[in-house]
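Here's a solo chain for you in structure tokens, the form predicted on its own.
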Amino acid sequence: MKLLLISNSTNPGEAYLGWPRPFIAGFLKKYDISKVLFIPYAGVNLSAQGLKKSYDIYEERVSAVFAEFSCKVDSIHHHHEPASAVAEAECIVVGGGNTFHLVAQMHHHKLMEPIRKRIMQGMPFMGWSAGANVACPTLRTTNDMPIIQPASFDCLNLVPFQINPHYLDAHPAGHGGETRQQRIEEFLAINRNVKVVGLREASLIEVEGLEMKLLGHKPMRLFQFGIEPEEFEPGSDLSFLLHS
């Protein structure tokens, strides 16, 4: 597999896809990618004019960044037969937004298995935020509001663990709800054999074949039931998570 799983697109005060641009550029260059098939289904609030306009705006935003790397962006929402577009794609890129809507649309268009099949055959895949969530077995560690009920919570199952993007350590003063760690621990109480990666903003995971590394600027936190969370610094070899 060739995967780039990014926690978040943009840090405060930065341009869109600002911090991960060097990693995106390196990924595209490494695999000689000149065109990507973009999946914009997580973008549900970019326009008051409806979903198609939201998808158009999302495609334009991503295209402007990828043009810097001489890479064209073709959004899947323009294709009458999305599965055929997947079959012909050089690389698939999945943008962030609402994970429930993203997964609902991917199931509606019957894209999970075709995408997984292409990736397992070697097609590169990149996703940020919700787009990183869908690389996991399920969407159940998303942070997003369930604005729609997908046909299934099952996702691409490219990695044998769950990702919690935008992982936060903070517990804001005056906030009476659970911390992110407490919510993940609730998940683990029910799903005791599953590992959860708390992927902080400005960090990402790259998978190449049977090797996996943490890249970016923040440590990662690994959660397992009944075990104290473990921290991994940028540059760490995480390949053991692919085989456990």
Given for the second form:
There are 2 protein chains.
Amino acid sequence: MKLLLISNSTNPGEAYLGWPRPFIAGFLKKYDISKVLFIPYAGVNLSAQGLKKSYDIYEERVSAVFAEFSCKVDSIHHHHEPASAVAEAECIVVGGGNTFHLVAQMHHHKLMEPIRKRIMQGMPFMGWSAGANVACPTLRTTNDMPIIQPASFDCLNLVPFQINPHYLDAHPAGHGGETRQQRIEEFLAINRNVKVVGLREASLIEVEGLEMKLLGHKPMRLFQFGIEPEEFEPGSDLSFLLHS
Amino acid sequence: MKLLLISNSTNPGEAYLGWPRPFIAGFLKKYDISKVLFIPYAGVNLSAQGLKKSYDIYEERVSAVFAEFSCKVDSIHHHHEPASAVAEAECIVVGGGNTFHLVAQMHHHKLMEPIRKRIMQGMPFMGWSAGANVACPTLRTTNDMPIIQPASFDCLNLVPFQINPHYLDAHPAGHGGETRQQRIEEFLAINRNVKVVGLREASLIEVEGLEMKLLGHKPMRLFQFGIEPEEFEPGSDLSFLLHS
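Could you output the structure for the form predicted together with a further copy of the same chain, given that the previous block was the form predicted on its own?
Let's see the whole complex now, leading with the same chain.
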């Protein structure tokens, strides 16, 4: 498998897709990718004029960045037969936004199985935020608001663990809502055999064949039921998580 | 209808159910309630020994508070026929925790319709956090992690708007994830005719017949698609939200 799973598109104050550009560029170059099929379904409100316009704007925004790497971006929402577009894609890129809307639309267009099949056959896949979540067995560790009910919480199941993107340690002072760690502990309480990777902003995971590595600028936090969370530094070999 | 919909159980640093005690006491007294049927399903990890033990502990914790108001607490998880318990209840109280688990279990035990029916016939209902969310048409404005897939996102539909409990304005510095307002705007983008009440911690809504009022210590923020959010002070008459 060839995966690039990115916690977040943009750190505050930076240009869109600022910090991950070198990693995106390296991934596209490594696999000689000149065109990607873009899945914009997580982008629900980039325009007040509705979803079609929102997807158009999202495609433009990503195209402007990928043009720097001489890579074209073709959004799946232009295709009358999305599954055929998947069958012909060089690489699939899934943008962030609302995970529930992304997963709802991927099920609606019956894309989970076709995309999974292509990736298992060797097609490279890249996703950030919601796009990293969708690489997991299910969406059950997203931070997003459940603005729409998807046909199923099942996702691409490319890795055998769950990612919590935008993982953060901070909690607003004086606020009584759950911390992120508490939310993940709730997940573990009823999903005891599933591992959760807390992927902080400005970090990402790369999978190449049977190997997996943490990249970027922040340590990762691994959660398992009944065990103290463990921290892993950037550069760590995480291959054991693929085989457990 | 007789509803008490509370944003959060506990402000940081206070005793459990600290700040809302006068409101809970007043509600129980007004309707002369001496025993409540408690729904503990949102409490998934109060014990490492599993759900049954977690529910037991949750019931004890709430019982200790309600005892101050000479009110007994009977948790529904002790009943082999939960729907029968609902039919005989004086008042239903739904505790906070994980909204997805709460809604999943309420559907699993086929409790939505029986509870709704009793409330429409005049039975008082109280809920905090997830328990306030479940009074809405759906769970689609919860902040919680979707740790389990419920049969449906549909909830009790007691009020014609959505509540976002624990509404907060703060956002961790340097974090790129969505603010709460941005999440609600995503909801509105694809649910344009639904109003969302951002219910800050330390505040609550009381419904009595055809009237609704904001109570507690914080203003409320009302979100509608395409309109600037509006603020309402504690004491405000919100009855218009019941009839729109």
